[in-house]
Amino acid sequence: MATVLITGANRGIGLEFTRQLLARGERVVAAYRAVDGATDLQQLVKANPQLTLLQLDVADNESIAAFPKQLQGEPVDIFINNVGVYGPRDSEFGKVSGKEWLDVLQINSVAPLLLTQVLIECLRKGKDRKLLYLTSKMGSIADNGDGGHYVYRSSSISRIKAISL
């Protein structure tokens, strides 16, 4: 049995994550940010003990940095790092806001590097080692026909090419 992380698990894909590995047998860590909005994982957690739930908010350096501690050493053999955020809909030429690209960038650029620095000993540890980055067709570069969507465009086209576990 595998111990898998997996950020922003409280909805959409990060949720069904949760399940599918659930329904393996697999031993599932899933963070969410609010405990308002994880309502699902809530009533998961009731009916399977290889479920742990964990709160991060990847958007507050302080709350990353944290997230290790709650975690307590525990080896992860898989880490999926599911979370991501859109950032404003009308992100088309004359309309972009520094500020809202900045918050964007933190969550889908940045969190997930200082997210792995914080937890590469936990990652060490663990068996399969392996590390997913989930992000989506829109930041291909290849596939841009239609332009606009800056924001979120240039936020999901960071990768982390290689770590040395």
Ligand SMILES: NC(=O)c1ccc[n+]([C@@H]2O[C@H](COP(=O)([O-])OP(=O)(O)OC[C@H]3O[C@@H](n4cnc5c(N)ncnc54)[C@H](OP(=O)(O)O)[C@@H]3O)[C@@H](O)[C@H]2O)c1
Contents of the next structure:
Amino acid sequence: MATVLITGANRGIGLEFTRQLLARGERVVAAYRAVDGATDLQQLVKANPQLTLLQLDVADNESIAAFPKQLQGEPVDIFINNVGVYGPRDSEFGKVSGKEWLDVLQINSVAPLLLTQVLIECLRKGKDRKLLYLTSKMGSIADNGDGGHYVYRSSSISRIKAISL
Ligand SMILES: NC(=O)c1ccc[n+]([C@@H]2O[C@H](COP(=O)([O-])OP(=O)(O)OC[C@H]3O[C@@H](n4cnc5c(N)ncnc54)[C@H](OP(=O)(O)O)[C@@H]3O)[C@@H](O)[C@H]2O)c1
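Take the protein just shown as the form predicted on its own and give its structure as the form predicted in complex with this ligand.
Full assembly next; the chain just shown is listed first.
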């Protein structure tokens, strides 16, 4: 059984990763932002003693810095940095807001590296030592035929691809 840490686990792809890993018998540490109370995760935890829920807001550097305390030094075998936001849908020339752009860069590009830095000792202690960072083909330079979408594209290009432990 591996211990898998997943961020943004309360909905979307992160929730599905959580469900499928639990079904495989893995131990899952699911990090979520407490906006809606994470109803699905609360239901899952009742039926799955190998699931632990932790709170994390990656837009908040203090929340990132405090996160390892919640893990209490537990080894993490697989880290899935799943959190990502699209930001404003209309980020075309003439409509881009610097504040919104920087907010998206913080979540998609800066936070994954900061989070990995603060978790490095737990990650080094893990058996598998696999780090997975979700990104998007919107971050592909080769695939960018139609331009636009500056905010999400730039934050996807600059997401972490690999880190050496
Ligand atoms: N869906 C796609 O078609 C697609 C395609 C390519 C890449 N991706 C990438 O795949 C990943 C997951 O996508 P998705 O479609 O599952 O996204 P989603 O349904 O919008 O879910 C995003 C998750 O990130 C969390 N999140 C957002 N801001 C956060 C913050 N500041 N701190 C902590 N958690 C935060 C959300 O929590 P809240 O519920 O609290 O907001 C939610 O759990 C993203 O990195 C995305 O860029 C998705």
